[in-house]
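The data below hold one chain only, encoded as structure tokens and taken in the form predicted on its own.
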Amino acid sequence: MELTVWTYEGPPHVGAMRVANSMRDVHFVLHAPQGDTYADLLFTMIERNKKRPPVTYTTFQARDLSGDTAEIFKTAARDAVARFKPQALLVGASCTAELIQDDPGGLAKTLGLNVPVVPLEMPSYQKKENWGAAETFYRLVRAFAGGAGKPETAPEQASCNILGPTSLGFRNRDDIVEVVRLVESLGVRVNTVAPLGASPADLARIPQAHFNIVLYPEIADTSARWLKRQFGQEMVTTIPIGVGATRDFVAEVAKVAGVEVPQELLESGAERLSWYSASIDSNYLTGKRVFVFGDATHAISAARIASEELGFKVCGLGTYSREFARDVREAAAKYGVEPLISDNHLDVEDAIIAAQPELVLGTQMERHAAKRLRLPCAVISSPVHVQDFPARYSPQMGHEGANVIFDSWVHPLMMGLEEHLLQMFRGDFEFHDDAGSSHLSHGGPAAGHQPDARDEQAAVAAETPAPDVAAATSTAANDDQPSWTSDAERELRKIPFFVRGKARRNTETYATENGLNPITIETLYDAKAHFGR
């Protein structure tokens, strides 16, 4: 067993809660001890929901273990049905309750409840959150769509279901609005969106559409494949994140639906990312090295945008979604990088250090790592923090999603400063690494403040490389790479952050080729002169 402080995914019962919280008229009775009620906070504090998730915990205590915990579950299930009157009842056990080996599904069956009961088997010590969400959605689809049977008449060809969006999904709420708008502009009828916003009755209508759009394979792939086998429903699998992928998505939907693509959708006026890519301003960022990590859906899409639409160089690509490792390996081969398949955030941080990127696109974990390494970062995937559920409309998919991605990735890199302004203000007290944000008054000294000895000590400490960077430098030295003197490190940090990685690599290459170790300030400027010729 490996202990860790952070984890990319929770246990599978959290995935089941995501599906229950996404739907209407579904209630989940979770056999769990008191401490497992922490999961409520994911929805009320992180996602900023206005209500608690529809979950009843049995909340047994240590003293109950010597008694009848099965009776506690049965009482909770009976009370939940009487109080909430759901159309369907999910029952399962948390990772802790799994150890006492009660059988929630069997116990619920003995109660003779007047609502359909969907039992969930969650192997908490083999599977994780996304698998739990996919399994829960699959069980619900089988229970309700399977029970409805095949429709008597074949569905109209231009009709579809959109499957996969859930509660706690990265920008899922806004993606749905954008994708529905896109599909309906093709003249295609949206039959059902599930699980987000759907009821069990809506799931029973799924067979009445001609095809399914699998928007998030991590959640909907299992269900969509079963629906294809059971009802012959075709699958649209292109994920419309980015300009090129949105065009591919529109073409695939039109082909499956048998419709023509309207001329206005073929024109690029709806998005502005491609205009930027063709402008002279994009030269500032062409060839910048970017490290990408997240769930498979968003990581693969982000790598494509970075490489094909913004001119970045993908220097690292990985995922924590082991079920989709093959897809990520195929994408990594396309960019000539070694795929990273890991759910250990420390392994990912080591890979970032080794790749020396100038931009990190990742999860909340990578945002923390990038902050320690003084690298710019944009979050592209779950797990996320509260600020990644913005109050404003902020999709990732479709044309507007491309605009949001452009703002999220490019503006932090540009910082509103063109190259000549960076040169002009280089060394200015307000524009250096240790200066706080200009809109935060505590980021800099108060007006009239006179520096004293404590300020000088703080300045020296601030100029000392961060521990992780120092560790990385030390590691590099152990690998026969030249080390850096502290003066040279301080001089290097005066270079704007988005060209600093390239300056470091060039200097180390120059020092290695000329047998110079350690790297001093003189080496740094000799290397600059060498590569500037």
Given for the second form:
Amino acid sequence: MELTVWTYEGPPHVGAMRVANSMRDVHFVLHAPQGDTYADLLFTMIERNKKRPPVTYTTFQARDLSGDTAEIFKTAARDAVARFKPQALLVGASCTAELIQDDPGGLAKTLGLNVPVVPLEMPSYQKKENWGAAETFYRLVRAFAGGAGKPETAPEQASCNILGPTSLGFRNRDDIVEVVRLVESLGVRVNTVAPLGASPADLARIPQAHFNIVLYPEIADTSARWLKRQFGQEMVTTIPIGVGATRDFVAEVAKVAGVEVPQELLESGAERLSWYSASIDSNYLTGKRVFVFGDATHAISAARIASEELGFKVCGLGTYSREFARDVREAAAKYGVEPLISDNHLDVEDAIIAAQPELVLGTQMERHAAKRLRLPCAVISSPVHVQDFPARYSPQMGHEGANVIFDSWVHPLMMGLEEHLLQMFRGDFEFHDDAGSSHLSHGGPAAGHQPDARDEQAAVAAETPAPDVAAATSTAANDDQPSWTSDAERELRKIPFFVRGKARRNTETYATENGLNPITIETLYDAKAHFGR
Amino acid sequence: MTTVFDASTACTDTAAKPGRDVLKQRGQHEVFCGLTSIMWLHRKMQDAFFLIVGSRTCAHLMQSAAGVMIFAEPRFATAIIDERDLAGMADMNDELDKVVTRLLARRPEIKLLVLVGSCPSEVIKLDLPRAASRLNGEHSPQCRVMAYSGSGIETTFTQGEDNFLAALVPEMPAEAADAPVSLVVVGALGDVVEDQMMRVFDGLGVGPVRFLPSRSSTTLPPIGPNTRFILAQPWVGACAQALERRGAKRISAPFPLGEEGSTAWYRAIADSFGVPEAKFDAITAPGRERARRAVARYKPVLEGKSVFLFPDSQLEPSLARFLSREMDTSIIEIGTPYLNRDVVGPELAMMPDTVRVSEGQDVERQIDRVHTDNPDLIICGMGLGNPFEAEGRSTKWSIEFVFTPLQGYEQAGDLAELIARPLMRRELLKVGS
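Having displayed the form predicted on its own, please output the structure of the form predicted in complex with its partner chain.
Below, the chain from earlier opens the complete complex, with every other chain and molecule after it.
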């Protein structure tokens, strides 16, 4: 039993719904109690789809449990096929229906439906949403592409499938446009994109392509590996998020497809991140501490961009995708940080506090945490908010994706000259810590906010390793912590709030290491000289 | 207007009003489960913490339905049952104890911990009332522990609040035998509404008046034979029965929506407390006048329009009555998840026989009826709103009626505005479907 307030992923059947909702002519009959229909609003409200997801729920109630829930399932399946006339019917159970063991797959078989039925096993008590999506996609691909042996592929032009984009995926809608454009500019034909926008008939055509682009391994990796074994289709696994990764992606696609990279793709015409980042105005971004957390794909990509393309310092990197923990560990080693593999948002919040970042790149959960800690934040990964399905074209991948990323990460930060002015005129009555940055309305102070709350909260949290051991260690922790003289404390408050936490931590570290207690103004400046900015 | 009946699955029932048929069809219910009530209960009772014992689906429901609105750390959480619990490798009661101990260490300000049963906890027959009594022995008096069910197999949306309040009734202190006659208003209301009601009660000389749920778990109203209670929300039928079992007397009335509903509601209380007619008129006249004026502004928008209500909170009959009688709209269908005739019978009796009433749901066939009836406005849940909007239809999210203070004279205009807004908006927009 695990205590949770927010969860990064839903149950596996929600992953199955995401695949069903991505596709055309697929319908999903889900054996589930009344109430599980809440999942519809993920699609109709958060993603703002115009149609209801293609899901029929059996919505059984307590009084049905003593009767025949299996019969309710059979009626729902029969009615759904008659009403929606899908090319394929997915059947499965949610967490409660799993417990009553009605076996939707077996029941559907007895109905003699005139459509192919793909039964799903979704172990709700051990697996989660992305696994459910990957498994559903794999079952569909096997069912529809698996029949024949290796088909004839057109030899005259290299062709590929783009696998992985789904409904509710972070900016998947726009990423497809960028990636198709990139691939086609190499002279490679796109055979099919799946699951988003594909029909079961399109899945049947997957083996006709020369190779597969795994755009989102959390969802497409299982299928792509199977396709490689079955049909010998190579996998392109570079994720084209960021300037460098897009360049690598183009090179990998060209190599697998056996084509030359055209000259105009080598010149980065459409891409502005490189110049904006090199421009003198971006100097202030140098060494900004950034904490990165998300699904593995977006977190690893974000860390690379932060480090190589914006000149930030990656001070934390983690993921909730346990299936891809190895990849994140490798990436974390590159930046010299401890990888954080956790699906407990409280652990992530603690890690953010400890890392003292100046920018948080995360999911909706980290946006909540950053807001509480008064840290700038940009969202880079699912799970997301309705605001992260913007009306405008806003990809993360390819050249335009890099441009979007530059804007959306830099925008929440204090501008360079503004930072300097704050340092000079911190006593100004309308230009002070609590006024926040002038270009952001949400940077204003929260009601009842104490000037140094973030700092204090961080300090308290840093001293309190975990609630259950806090009682045992708090006395010792207090003994170790040097105290501040009131002069030094006043001087510390003259440092702008966005670097004050770091100054406090550095000074305390310096004092502890040098056995200095209490901390004086001298200690503060000695520490500053010792650590630099 | 013709009523669409399906002879094979529809059965009729004439108890609501002689001659009124109730359409019942069994199919997909597109409604929230009772856990969703925690969204407002945890804000209303400020020293309570709601711990759902359930699955990842329950946690995901809470954050999908409520998470987008809540930025502070909420006073609810889910203890997620995992494979180890089900396989019997971990004793689930020990696991629950551990979770509760950790939670209370983290949130020492919590005075009432509420274990909330879910679909999985009920299917595996995890005895939460018993667990609560065990934990209560361990943690009270610092923190009391209780349990109720908010599961989807037992409850629909607002019924979760009903179960919570019904479970609170045994916890309520006994009123002294010689206590003066008191009033309890039952069903969560906005704080501002409670304050306004208190001013009216003071004016009428009715008191002492208490509210359930109370703002704190330590100030539950005392109950006894001298207690009278009135429902402020239509979904608290089980709580009403529990109060009656403790000797309290129910005052029956329409619900305080709109000028007419509010007046009828206050009048039932005034009559029960023997308030003279002249005094009643003097105290309520300014409010009635303001409510009539506020509502009149939106009448041109809603007058003559046809409205179709999907089942959601059980407020549907009261909303329909307000729309029908005070806004002169034509009601096509009143869908409600559960029709408690004892509670909403007076509301239905105030409406024409042509109004179709449906209880429970087969959402696909209900959508078919919308396509046939082509109403001017659809009041429905969040899963259905945008798909209807994309068809060029005007919709109002029903969940807002639960979250917005609407009761009483001062909110009558807000209620009218809330319903009129989608139609006014469609007039404003020169783009879209």
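All figures in this text were calculated on a predicted structure; none of them were measured in a lab. Numbering follows the first chain given and starts at 1. What we label the rigid core is the largest C-alpha set whose atoms superpose within 1.5 Å from one form to the other.
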| Against the rigid core, is the Cα displacement of residue 48 between the two forms at least 2 Å? | no
| Superposing on the rigid core, is the CA of residue 506 displaced by 2 Å or more between the two forms? | yes
| message | After core superposition, I'd like to know whether residue 14 moves between the two forms (criterion: C-alpha shift of 2 angstroms or more). | response | no
| How much does the C-alpha of residue 519 move between the two forms, in Å, given a rigid core overlay? | 6.2
